[in-house]
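Let's start with one chain on its own, the form predicted on its own, as structure tokens.
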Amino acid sequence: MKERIRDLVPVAALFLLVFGIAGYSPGFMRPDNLLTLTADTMTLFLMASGVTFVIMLGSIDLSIQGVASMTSCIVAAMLPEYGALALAVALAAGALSGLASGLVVNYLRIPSFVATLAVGGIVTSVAYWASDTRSVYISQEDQDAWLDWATGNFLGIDNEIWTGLVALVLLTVLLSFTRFGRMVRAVGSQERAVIASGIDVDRVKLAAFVLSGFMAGLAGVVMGARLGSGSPTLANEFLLPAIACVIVGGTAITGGVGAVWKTFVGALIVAVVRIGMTFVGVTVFAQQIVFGLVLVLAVAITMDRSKVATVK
């Protein structure tokens, strides 16, 4: 019963926030506004969905904003000459970034926050190199030819929403109905017991980091497509909100507990909170303070302190 109540708390919070803003601005509940809100949320969700797997392991990935910026630069720079190959290279670069983080964590035994912070710095340098330290414009012709799956419209709904929903379904199936998903939960809950059973924990961790890098790369491609340009600083303000999505949705920072659909709810909560702060007149920079406070509160609520003997 406690677990069910805990699962429903983020959903209840989302509805309270939506109706609260609707009371302040009745037009907020119009279907077109809600669809726009959902479309705006999808890029953040894509970035947060992959890191959900890493956090469920009890680790963290701080490279995701750098990876997203890098892939936006790669696709913008390569698209005019290479077309669809630019998309493949960008997504592969995201996955390779996650692979690098996983290898450093697994084989050098460096804590994930240090390893991913270092990888984030490296990929940011790659982004500056790929973009020649400037924003790279994506022409409307290239957008229509190669990025319509992210910027177009189908059945009256933005393709960005369809992309996010497909990712939601596929990652939910991966986490809930596959051996890999069960191993992610098991490693996050009792890593020593999993090791004792003879399972290759390093392989599970490596796959989770690769998935996180791939999804961050996909988020960068979608972000670049939507904004019509790639930039080495494109996703600079997304790291804190992305981590907040995962934790606010109910995934425990200590690992073992979580779900992709919870991250989706968390992303909607973050988006609604951001809109609420915009209505009130809170600046973009001050919003980072609010997200920081929300993240601390969410960690305090969801953290399993029995897994942490000492806090360092």
The other form holds:
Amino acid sequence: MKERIRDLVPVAALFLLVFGIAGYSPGFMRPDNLLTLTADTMTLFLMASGVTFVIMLGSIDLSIQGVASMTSCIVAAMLPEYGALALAVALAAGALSGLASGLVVNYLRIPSFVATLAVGGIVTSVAYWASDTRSVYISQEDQDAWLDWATGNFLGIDNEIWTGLVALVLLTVLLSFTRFGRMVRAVGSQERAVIASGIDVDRVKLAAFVLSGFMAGLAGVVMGARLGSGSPTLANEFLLPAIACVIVGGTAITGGVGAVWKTFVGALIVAVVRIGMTFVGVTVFAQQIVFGLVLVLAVAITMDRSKVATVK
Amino acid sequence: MTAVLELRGASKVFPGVRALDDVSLRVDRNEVVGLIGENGAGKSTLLKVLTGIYRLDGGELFVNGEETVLRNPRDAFDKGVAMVFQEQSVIPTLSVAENIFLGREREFLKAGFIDKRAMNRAARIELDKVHLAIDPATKCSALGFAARQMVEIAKALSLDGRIEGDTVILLDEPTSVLERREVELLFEIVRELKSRASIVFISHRLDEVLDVSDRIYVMRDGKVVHEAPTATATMHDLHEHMVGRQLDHQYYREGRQRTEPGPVVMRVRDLSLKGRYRDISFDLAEGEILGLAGVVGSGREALARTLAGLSPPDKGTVEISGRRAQLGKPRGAVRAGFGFIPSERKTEGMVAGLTVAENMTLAAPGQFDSYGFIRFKAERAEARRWIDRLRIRTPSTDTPMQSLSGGNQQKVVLAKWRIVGSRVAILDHPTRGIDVGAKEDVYELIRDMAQEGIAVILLGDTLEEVIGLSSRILVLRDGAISARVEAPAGGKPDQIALIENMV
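Right, and the form predicted together with the partner chain of this protein, after the form predicted on its own?
Following is the full complex, with the preceding chain placed first.
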């Protein structure tokens, strides 16, 4: 029961925020405005959805913004010549960087924040190389030919939203109905017991990092498609909000507890807060301050302190 | 004469256990008091009370004749009670001097900075007291076990000059990591210390306690059961008091002990792990319960962890049903047919955040999922079956594991291995932290397992438990098997006979 209530706090917070802003500016509640807002949120959600799995393990993936920037560059640079293959390469590169993070964590026994910080650096270099250190524009024809699934619309709803919803459903199934999802939860809750039960914990971790890399890669492709260009700094400023989405939604940074739908709600909260700040007149420069504060607050609330004897 | 340290009618209760029951004990000036008892007798709890880690639930504590409450180890230290810990609390990255004066840096401040030379000079004086000829500026990581222990003792002794009353130093199993020669040195220091301080010496090695102390207390089941001056004590008497009551045959379901052993299911040959155990060989039959007896550090815990795949052996082989087991990882051990019930239930036995059903099927990938998708119906049905069979008290199959009692959690861990179909169950202190009623339930379930042909390796919480449940016992001492004792129903061996092979 208590858990049920705690589950619903983020949802309640989202509604409060929406109605609060609506009171301030009634135009906010217009359906097309809400849909645009949701569509704008989806790239952030895609990035945060994969890292949800990693955070549920009790680990972290700091490479996601670098990975997203990299895939935007790969797609933009390769589309004119290779078409669909560019998409495949971009997504594979995303998954591959996740694989690299996972292998470093597993075989060198390095904490994930260091491993993914390093991988983030490497992929940023790849992005500079792929883009020749510039923004690479995606022509309208290429856009129409290969990226319509991300930027077009279907039944009057932007395809970003459809992409986000498909990811939400698939990842929820993965987390809640498969053995893999359960092992992610188990490892995050009590890794030593899972190891002692004869489970290959390294494989579970590896898969989670690959998933995180893949989703970040997908987010980068969609981001590039929306903006019509790829750039090595495209997803900068996205790491903090993405982690904030996961935590604000109610997934514990200490692992073991969480859900993809929670991250979805968290992403909407972050988006609404962002819009809200613009309405209230907080400058863009100060917005990261608010995200920082929200993140710290959310971690303070959701963290399982019985699990960490000392905080470093 | 007032005692330096005294407990009157002290009691401490934990859920389901009276850890200390009306304990009275006094330590006089310049006296060495020995404290002995089996694991779980209450020695550790007593120490934690005397160092301010636990508060008493009843009774009184006097330090230097004044009734007092020790709020924490620091408070106890300031009042003159210092503990030298069994697991050493020396910080390896700090120097010897910094360790000795940890928390007292203020005394060496000079213009806001620590005057290291003054600190080293002061440390030199403390080190001289324990005849430790090392440079106080040495990093403790460079010291051996024995030297670190001496640094701890020096730290405890540094109390000397600071407090008004007398100093009491608690030595908890101080010899377990020391070589023979170092033990001699330690005893010499203890005898010398007597002129300046009082000492409580805790050990399971009776010979050492007899050697060094003036008076001896024996604890059992949370009570002080015997007290005598060392001059009149004998090894045999102390053994008897430690062991106490006669075996209760019914308690351990001896009537259900299997008489004729089944076919051999497991063979261990020349298993060795450097520094832990060596040349371990034995056979185990289906339905047999094999007890492992030995003190802490005898190698039995390490051996159990090896069979669980948690600490690979250096050499030797283990076969189950004629097939060689790969013990490099827990996965290999599980595949070979081992099921490990660890002593640390909450960290290694169960996943607190998962439900009862999820914990039960944790070790059985593939049994309750198709293509990775969990078959919830089949899983719940299996969980319900085992909840009934093992009489697990839980509201439902989907109840979070953490809301179950210790005994019921342990049953879920047992069910986990029954579901996998383990051939050999390794029970490492299966009744630790479980209340009395639930203990009997667990004994019943262990007998059930044996009846159904599962071989059991048991590391009991007490010697009595090992003797009561096992049909055969291996005694380990210093990493090697020191005795093999048959324990048929109705012909159980004497505890004293086992202890003699343990120490």
